[in-house]
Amino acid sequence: MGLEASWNKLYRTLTSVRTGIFFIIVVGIFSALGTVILQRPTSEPEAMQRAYSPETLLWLDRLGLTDIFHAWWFVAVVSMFCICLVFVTMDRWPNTRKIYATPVRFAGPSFRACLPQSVQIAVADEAGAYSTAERVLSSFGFKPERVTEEGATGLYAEKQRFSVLAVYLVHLSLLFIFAGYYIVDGIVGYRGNVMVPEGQARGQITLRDNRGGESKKTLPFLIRCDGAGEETYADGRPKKWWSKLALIENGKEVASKTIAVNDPFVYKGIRIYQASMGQTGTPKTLTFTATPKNGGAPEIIRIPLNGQATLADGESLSVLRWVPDFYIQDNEVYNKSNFPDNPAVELGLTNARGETKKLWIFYLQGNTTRGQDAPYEFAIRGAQMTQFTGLQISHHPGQYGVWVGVVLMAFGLPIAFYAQHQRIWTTIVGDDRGGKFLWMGGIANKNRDRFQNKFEQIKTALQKELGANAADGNARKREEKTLTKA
């Protein structure tokens, strides 16, 4: 098989409506599976493990069925459908363009023979017949125009010529939707998560792949959390989570917004959603009770983390170190985790001579500095923990194509279903015996049964008008003959 023959066969396959229908059915089937089978990364790994056995989950991952919309084979199927759609459109466009730009305006003998619907009505006056046909067609919403070709005259009338372009509008909308949602977002789109403590900034998010693994992605900006909180109902149920965010780009704050659930922060096509809220293992401020050893009144001291406060006698107290979950090894304090399950605090008590005494408070082991040779006994009274905001970051650049496609579809589908290109031609023809007839023919590009009914109505109206005119003409002729004889 030669190259030209191979290309012709491929071209016929790609321009076949059956090929396009096959691919769109495949896309529909796997899209439906994507709504039934739990998908990564939106589903938690624990939920996946509860839903499927290890062997089932292994095969689902191998086949890409746990992340269908990002699987290479699914993107390839959607791409093939888009290619078929382009080829089908290109193959049919020249004929449509000819119909739209240069329609046949005069019905010659060969053209009249091809029309499925036509009628011939005997007439005596050509000019009157054309005028009557123009009046009747106008009453049915047509705008007839007289055309002349090779010395012959006729009428051409049409309605809703724009409807021939509706199918291409629908094709274009499908290309925007499929290419945007499935191809662009499937290749370059992403969705990840990040936790940002108050007063800190993060520039990396965590992505989950279709096998349950994780990876890091660096954003083009830093997300700084300037505040986070929770509003509750009277019974204590969560009412609203909010986060005050600022975006840092090239060392400068470029945008800021207080977000809440369903009110994302959008910057350069990247959406930042409020996903969760919680407390970190690091306090924002610590409150201590300072009891003088000489028996004086206890003093309440509130100190920011890594900050300091002045006591009543002029000495200063500072927080040197916070250990949320301590353990002791070789007489040194170490941290096991970031959860405040077993906290310890190292304090610094500085006197007027600048001498600093280091003191430890182990919260679950007495919560006191007693026995550490200091003029005060300190105890942890409370802590205001730093909040963190859990953010979901998504980037779907194909969504703009989807919106364009939806708008085009909203215009294209009504036109495709409810509008039809209707064309009607009329001209005067003769027979072998010298008789004259008004010939009328018509065609519609779709809903032809409906057009046939309208054509019958136009024919009836035209026959009635021309019959009345013929009767009036015959009466006038008889009257003229009577006057001549008289």
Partner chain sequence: MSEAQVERQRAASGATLLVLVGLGIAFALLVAFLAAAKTHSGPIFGEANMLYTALVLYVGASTLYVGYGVTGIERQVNSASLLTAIGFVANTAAVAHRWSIAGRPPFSNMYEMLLSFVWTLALMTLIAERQYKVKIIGSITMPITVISVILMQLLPSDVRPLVPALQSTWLQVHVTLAMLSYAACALSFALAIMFLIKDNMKTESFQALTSAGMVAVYAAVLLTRFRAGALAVTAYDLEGKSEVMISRGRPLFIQIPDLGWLYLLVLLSALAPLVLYIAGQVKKNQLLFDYASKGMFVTLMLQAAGLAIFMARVRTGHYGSAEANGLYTSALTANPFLLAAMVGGIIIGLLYMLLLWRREELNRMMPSAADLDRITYKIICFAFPLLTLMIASGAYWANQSWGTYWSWDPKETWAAITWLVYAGYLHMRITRGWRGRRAAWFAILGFCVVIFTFFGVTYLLPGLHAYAAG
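In place of the form predicted on its own, output the structure of the form predicted in complex with the partner chain.
Below: the lone chain, stripped of partners and molecules.
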């Protein structure tokens, strides 16, 4: 087998609908499999370990079955399908182009024999028959035109010619969608997370790859959180999560927006979503009760974390250290986590002479400075914690390809399914006995049963209009019809 022969065979395979259907079925089967086997990108690693034994998981990973939709063989099958689409289009296009650009306008004898619908009606005079046919066809919404070819005349009428192009629109839309998702977003797209505490800025996000690993990525700007909050309904269920964000590029604030769930921030193709919300282990402000040891009225005092406040007698109080989860070793206070589970606060009490006394409060161990040398007893009354906002950052420029595909499909599908290219030809034919007949034939490119009904209606109308002449040709017409059918 020569090179050309192999190429021809390959070409025939790639241009057959059957090959395309085969690939689409394979895609369907693997997609179904991907919903039954837990997938790494959408499941927690712990869930995977709980669901499968280590050996099973190892093999699933090796075969790419834990990330089917990004496995090379899945992408290969989708690519093969796209290649088929391209080949089918290349193969069918010249013919469609011919039909669209230079339609057959005159039905010659061999062409007439091929049409599925046709009729012959005996007529007396040619010009009258054409004008009657024109009138009837116009009443059915056609715009018949007179054509002359090789000395013969006829009428040609068509409707919805554009519908032959719709299928290409639909195929093109699929290519746009696949290219947008797999090529553009597969190569340059990313999606990651970052937590930004109130008042701070972050420029680095954590990406989770499809194997469950993590990596860092630096954004071209910093995201600063100027505030974040949660609103709840009366029954305590969440109503709204929001964050006030500002973007800083080269040290300058370039944009700002208050985002919420379903209302992301889009800047230079990078989308910032509200994903989660929580409290950091650090308070914004702390409130203390100060009870004078000499028996005065207790005082309530509020201090920002790194600020200070003045007590009634002129001494000033500041928060020197905040330890969210303390432990003591070698008589020193250390922190073991960022969760405010067991907080301790070191206060500085400065008197008028500038002398500072350091005092500790251990919240869960009595919540007092009693026993420490100071004119007051302090206790923590409350803390307003700093919120952090969990943001999801994504960059999927391929989505525009996908949207273009969706729009093309939204236009293409209805045309492809509902519109049909209907064509009707008429011409005068004679038989060997010298009779004259108006021959009419038609075809539609799809939904042929619907067209058949319409053709019958046109035929009936035409027969009625030409009635006087048709009567004598009735018997012969039937005979002719059986001949055409045969």
